[in-house]
Amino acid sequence: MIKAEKMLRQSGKRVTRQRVLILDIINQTKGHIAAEEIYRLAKQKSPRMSLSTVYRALQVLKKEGLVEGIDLGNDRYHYEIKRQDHHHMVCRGCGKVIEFQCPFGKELMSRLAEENDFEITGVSLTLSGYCPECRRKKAGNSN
């Protein structure tokens, strides 16, 4: 696991206790975590932490490219450590998130950039639909 303090130092941003704690929480989370959950966990270790501090730190961490904020369709952003080349499928029934890599993504992006004389600096792809369990539930309810 990447150390939060090292990540902050490499980004050139000031290393604060709050930023280190928030990065540690996100880094230790498997999957995606909402700001409110980050706040709840941070408050256990730092009782004086405020929700606004969490939001401000998340904005700095996003701007520096250390974390990624993802709108998973429920009007709340969820955060994860920024990693390359992965996308998300989100179940509209239960909210389950499945991460995937697109094996032809780099070639497609290169072709699109060239065809449109466009410099692509980032890609965010979120597919929405229904997971197998929710499809089964829907099929069972339609009888």
Second form
Number of protein chains: 2
Amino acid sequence: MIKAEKMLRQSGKRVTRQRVLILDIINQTKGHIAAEEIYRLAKQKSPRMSLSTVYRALQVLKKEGLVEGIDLGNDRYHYEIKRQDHHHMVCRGCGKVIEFQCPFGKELMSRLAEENDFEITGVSLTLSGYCPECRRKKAGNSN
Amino acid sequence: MIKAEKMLRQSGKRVTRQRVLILDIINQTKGHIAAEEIYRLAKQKSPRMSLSTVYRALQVLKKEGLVEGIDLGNDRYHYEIKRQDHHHMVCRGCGKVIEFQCPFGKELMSRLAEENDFEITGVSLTLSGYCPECRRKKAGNSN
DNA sequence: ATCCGTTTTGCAAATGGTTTGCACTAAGAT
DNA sequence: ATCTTAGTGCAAACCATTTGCAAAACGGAT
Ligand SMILES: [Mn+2]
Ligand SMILES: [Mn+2]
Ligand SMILES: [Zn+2]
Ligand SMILES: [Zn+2]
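Okay, that one was the form predicted alone. Can I see the form predicted together with the DNA too?
Next comes the full complex, and the chain you just saw is listed first.
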């Protein structure tokens, strides 16, 4: 049994061909993938796949905590397998995304939770800036 | 001269009645305001105001660094006057937003920049969770 | 105060990612 | 094999934001 299927079974939701395929695609993606691209890839293996099914599966997978949607400042959301806290730097020049580990310990987290009387369930940290290549380009341009 | 107008003059962009009004509305807003709401308020003072003008003004104001758009996990963006780094906690129950100061020093920032060879120009940190009221409701519910 | 080149506005229409209604199909329990 | 219910495919709807264009307004120079 494929890994994606195993994940789905554990979630208790119905294991459909489509969900397995979609989750498998996300699983095999290095980096972050948008819905439309999942759809494109899925249709290659399952030509009747519909874009709505992709969106609906993504909703379910998110709710089940298997997949995470992230806002990279683009117009569309991107998805990845949910894993240990990590965060993103997005290059404003070329869109490249670099991942890095969570820089705040649990202590900081619980200090913030306590100070603000807030139960924290999710952290999203996104830095934006310029990668080496785009910095070079910026320097070269005289605008 | 009103504060909003002063800010605009300093930016060097044309100072139009609409931009002043829009910036003034954002200025007077406690918290975070969406485009549509700016539009609604602006139209009260200037009935011919158009929603496109609001959006176009917001783009300019953002580019000029006077205003910041933030993604609070809703479907729409929210805007506020740009100020010292601060971040947001959003309650997943009621949508309430709490602001808090930046918990990482400049050192951490430049360490991240160095380690990843990335020039960091913007930081966005958003925590999600539950406020006291919504926590109580959750506890009460037996679902 | 007036003129003029350029920017900005208002309006309506377009865009485009995401959602939804509905009839049909397939998962999983018995 | 049968039944119940959740999930799918398709097309249409949604809706926040963007865009084309002609008219209006800004601001520097006269
Ligand atoms: Mn990631
Ligand atoms: Mn804020
Ligand atoms: Zn880059
Ligand atoms: Zn709440």
